[in-house]
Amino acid sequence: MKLLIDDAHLDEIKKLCDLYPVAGVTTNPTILSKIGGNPFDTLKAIRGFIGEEAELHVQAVSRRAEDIAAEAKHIVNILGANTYVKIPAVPEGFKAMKILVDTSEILITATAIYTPMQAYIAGLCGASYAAPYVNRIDNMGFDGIRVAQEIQKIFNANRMETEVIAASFKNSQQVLELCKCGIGAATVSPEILSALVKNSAIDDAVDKFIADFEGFAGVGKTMCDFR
């Protein structure tokens, strides 16, 4: 399962891929209204740093199919390769996959996902990833692991080559479900991320590593200070 960081924050997505194997970005317009100006500002820099390697997940905000179809040209032309456009699972959306796979080789990501059977049209459609609103589901009253997990399930069944790229998430529990299913992608804000590996009892357990090698060889000194 990759992680990607769902987040537009250019600092904070510095130091998160300094310090994790992170596979890209994802962002929305109310991540990148957080932000404000010009979004492609924001996106040309998060680009930038990130490199043509790594994935760039940016939405489509049009209603209409070839509106969206339009728009989703622009996003790539500007961006460039490994950008995938967002494109939200409804009936104009899934049109809008149809006109983007037949006509280009843009990446779709289909998003605002709340139910398996977006996911499967979606798949059909030619999607890359889709992606269910784990946490969203469950504030509906409704179970957002397992939603995802039938999803995964649906695409394994149908030999579909579509993945999942889950997304909201409150805690790190959440993103522990799904990766012992191996699903696609999960992508994570910054603080879930960092909580995914954040324990008192691991730092407790460097801290005393630490202080029993200083006790007998000297406050400061590490392994590179002997041969």
Second form
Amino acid sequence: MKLLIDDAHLDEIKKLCDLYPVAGVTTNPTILSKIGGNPFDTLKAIRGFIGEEAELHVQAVSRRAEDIAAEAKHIVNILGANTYVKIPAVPEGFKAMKILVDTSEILITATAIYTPMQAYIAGLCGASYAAPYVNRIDNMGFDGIRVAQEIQKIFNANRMETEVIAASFKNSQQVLELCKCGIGAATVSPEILSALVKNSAIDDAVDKFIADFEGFAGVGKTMCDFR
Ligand code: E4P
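Next up, the form predicted in complex with erythose-4-phosphate (E4P), please; the one we just looked at was the form predicted alone.
Below, the chain from earlier opens the complete complex, with every other chain and molecule after it.
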């Protein structure tokens, strides 16, 4: 399961990419609204930092299929290779996906997915990823983890190349549950990415090892001080 950062704050992205094996960055209009200004200033800065090998997911906001397709081409023209255009999995969105798959090489992430059938149709349209909203599904009284797992099963059973990129998480346990079943990718907020490995027992164990070493070798000493 790949891990991506669902955020647009460059300082957070830099910090997390430095520490963790991050495959890319996902954004949506709400995330971009937290930065404000020209969205391409934000997105170009992210692209400049993560490089062209990493994934950058950017949402189109037009409502009509032809407009979504034009917006998708505009986004990719500016942000370059490995930019995935997020298109809502609704009827006009499906039409836009078909137009783009027929007329371009643009990579598509089907988004705003609440049901397995949205993901299946998006897969048939040629989307590279389908993004179920785990926590939002939970909040509606359904089981977001189960929906994401069902989508993965549908893709496997139908030998589709579309991958699940699970989104909208409230806690690290939800991410763990999807990791266990080998989902394609998860995009998580900076807080949840840090929480995946946050545990005071881990810190205590590391502190104790260092204290024991310094106890006989001297404060600040490491293995580099010996040969
Ligand atoms: C991803 O495609 C979504 O834009 C995002 O993860 C939604 O997350 P939220 O439910 O926390 O807003």
